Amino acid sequence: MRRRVGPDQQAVPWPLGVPAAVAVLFLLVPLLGLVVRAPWRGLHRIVVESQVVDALRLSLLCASAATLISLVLGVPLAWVLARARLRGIGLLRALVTLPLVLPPVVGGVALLLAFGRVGLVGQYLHGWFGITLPFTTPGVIVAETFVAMPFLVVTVEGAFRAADRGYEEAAATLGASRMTVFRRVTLPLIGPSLVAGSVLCWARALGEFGATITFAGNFPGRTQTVPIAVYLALEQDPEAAIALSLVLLAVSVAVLVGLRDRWFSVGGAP
């Protein structure tokens, strides 16, 4: 039987199909090489080695903490960007989303200048409270939060803009306070986007490298996350680097599968 073509689907002309096929190959061949060259027989042994397990544990802990902080701070920020009537809101939006395009290493340098022992804020944290963030586990969390929070903010801001305000107005008419409306009406309305933004934030934090190694360094069991372990193992133990890369690849695939209903429909439209 001949396959029916949907109203939004068209036959692919070769001037578009050929470069599209090249693009697919360009994006998939490196991943295929990773899977083909993986040391499958010794994969379990490599992954359960103490240093690898420590890096995985630290990465999961720090990424989860960074996501939690991003939720606590990022959701109110997303609401302000979407709903508040403030002068210069466009400039504020550009500034808070700057880490999306900022080179991670530059972000790490900026964090050092801000939260280092002689940084703008760090000098007071160290002098008044004895708190030192660089080259510590909390420093890893700070670095990951810095680069990952904008992913959550952008996703949730769009949801706040698209949410039907009629429900919020009805709840306010019935006597609910602003915070009650926010907790009981607004947050459930943006629930799917909130979950999607949280997952993207967590995945970005899990894969963070540049800002982390610049701001927190590389200390096994304390600041060495999986991406840093992959980078170091690539020179000393390539099989371990491939095994750790497979772990991150599996996480990325799981994130995409989990968000497929959010991003894709049967026809391919968002």
The other form holds:
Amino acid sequence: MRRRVGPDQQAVPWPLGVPAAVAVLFLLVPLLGLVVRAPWRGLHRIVVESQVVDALRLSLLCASAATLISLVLGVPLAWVLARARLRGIGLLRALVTLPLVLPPVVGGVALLLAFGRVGLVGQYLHGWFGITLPFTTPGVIVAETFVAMPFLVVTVEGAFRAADRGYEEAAATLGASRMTVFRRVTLPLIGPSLVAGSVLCWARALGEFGATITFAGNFPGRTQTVPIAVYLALEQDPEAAIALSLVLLAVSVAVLVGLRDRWFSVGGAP
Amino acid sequence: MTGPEVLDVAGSLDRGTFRLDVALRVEPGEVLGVLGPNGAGKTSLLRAVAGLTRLSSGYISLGGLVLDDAEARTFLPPEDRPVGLVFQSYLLFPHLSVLDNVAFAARSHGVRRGPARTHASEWLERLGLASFADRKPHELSGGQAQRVALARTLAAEPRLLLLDEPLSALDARIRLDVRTELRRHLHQFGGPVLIVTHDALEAMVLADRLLVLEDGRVVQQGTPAEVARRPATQYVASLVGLNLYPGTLARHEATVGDVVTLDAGGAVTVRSQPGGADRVLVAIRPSAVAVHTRRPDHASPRNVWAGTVASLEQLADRVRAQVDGVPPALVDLTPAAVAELGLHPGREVWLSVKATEIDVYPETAAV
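Pass me the form predicted in complex with its partner chain as well; I've looked at the form predicted on its own already.
Every component of the complex follows; first up is the chain already shown.
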């Protein structure tokens, strides 16, 4: 039996309501603490004098580059995962989305073993092309891409699955080749999910810490991103750490606001 | 082009336990209506011709062009077929304007944006849609969307036109107008046209010839008039509103006429039949059945049977009574007659039909 309650007066049973309220407090109080304890007076001085600007610029640059690479490689991958009728596609999906659940530090170690100077691939990159990735800015981008790309792939793959195949069939009967269908019909149809996936990916890359510090280290101006700067500043200059954290919080809030309309339409075609 | 472009289909396709088995020809300029209940395989047929599904066996050709040949492993993908398909739900691209929807085919063939749009405008003009060019599909009414879908398909300049339930998504109010207009466009199109529908009236009005599909098989082919007069199955009979009884013909002397023993029970006396099959179909128009409250003794005793009124339904200007009996029958009466006879569900009545009003034809002849 279900008790019928009007949509506006849906009563919340206390065994659900109380834990929900605790959860809300738990999530919001730390952020409140950050805002309350922020050195608002000296904020300007800290931002200008410390390495905040350098770290922020590096963070934005690397996160954007990582997102770009994720788009170029991840969207085709998402399409293959959603559409290709290959054996073992389920296993492939599990493998490429592993970084979603893998501890980032482990990812960093794995990247070192693969792209380090004596790594599986790294020795040839270094030996043949003179390319060294670890402890460089490109290394930061590689680490962030490794961690963030699966977010884009998972979001976009869901959209490819949910998109109405009828539109693609209609395009084909109008004479569009498969690439034209993809470019002129499929991609525009999943546009909202593409944006949502990119933003998720970018936000994840921006906050990346574990894999980056493991693979790229901590060189101010070269590999020191904002999260790493925050962690190190906490010991020497707590006020700067709080200021940097505020900057990241502001960026996150901006992302959330920008996504508010699209967040819930992930995977849905208009 | 080599000669007249006839659409020729002879093949089958399997989908799970469902099997579609069909052979048909459509001449240039001819509109073939494929009529059938849901799940009969109508849409599968269209998809196979458009190249969205492969045949399991057999072939599809258009003039000299082989579209699909299962044995020869020839399969032309949909984008390479000169075939236009108007989808049931239209599937206008929601992110493109009406103009760009109609320009889509030209753009896909590498025409630059400008010329493609000019070409599309001409088609919009032709279909009276010029004022909707800048709208998005969600800003169109059902009838407008239907015309845009037709314009988009025609703008691709196909040599064969396919339409899937073209009017089913429309309100009954505007269906008549759109149907009249669609009929005009279909007859202006020079190539073969295949139109799929489960609406008998739509099929009768739009098509030159009908093909009835049931359970993946062709059960009847003919002109709309032939199909309406001599339906081959209960499904077609119910669509065109006829009583249809399969039965077995027994010959008697010419003076008495022949007697058909009906599978549904009872027997009817019919005009003497020329030789042929013993298995026949008996078609009786509902308006040819007379209703009496007492056994009619003045009439010839043949073709009189008792029944009970099961239901009464008001249709436009007449009342259709469903009478349970041996056999059961649909009967059309005027509202005045219903009042005069005092008919109501449960009422016992007598039915009679003149032998001259009964149409008898061999069971297989219509197929």
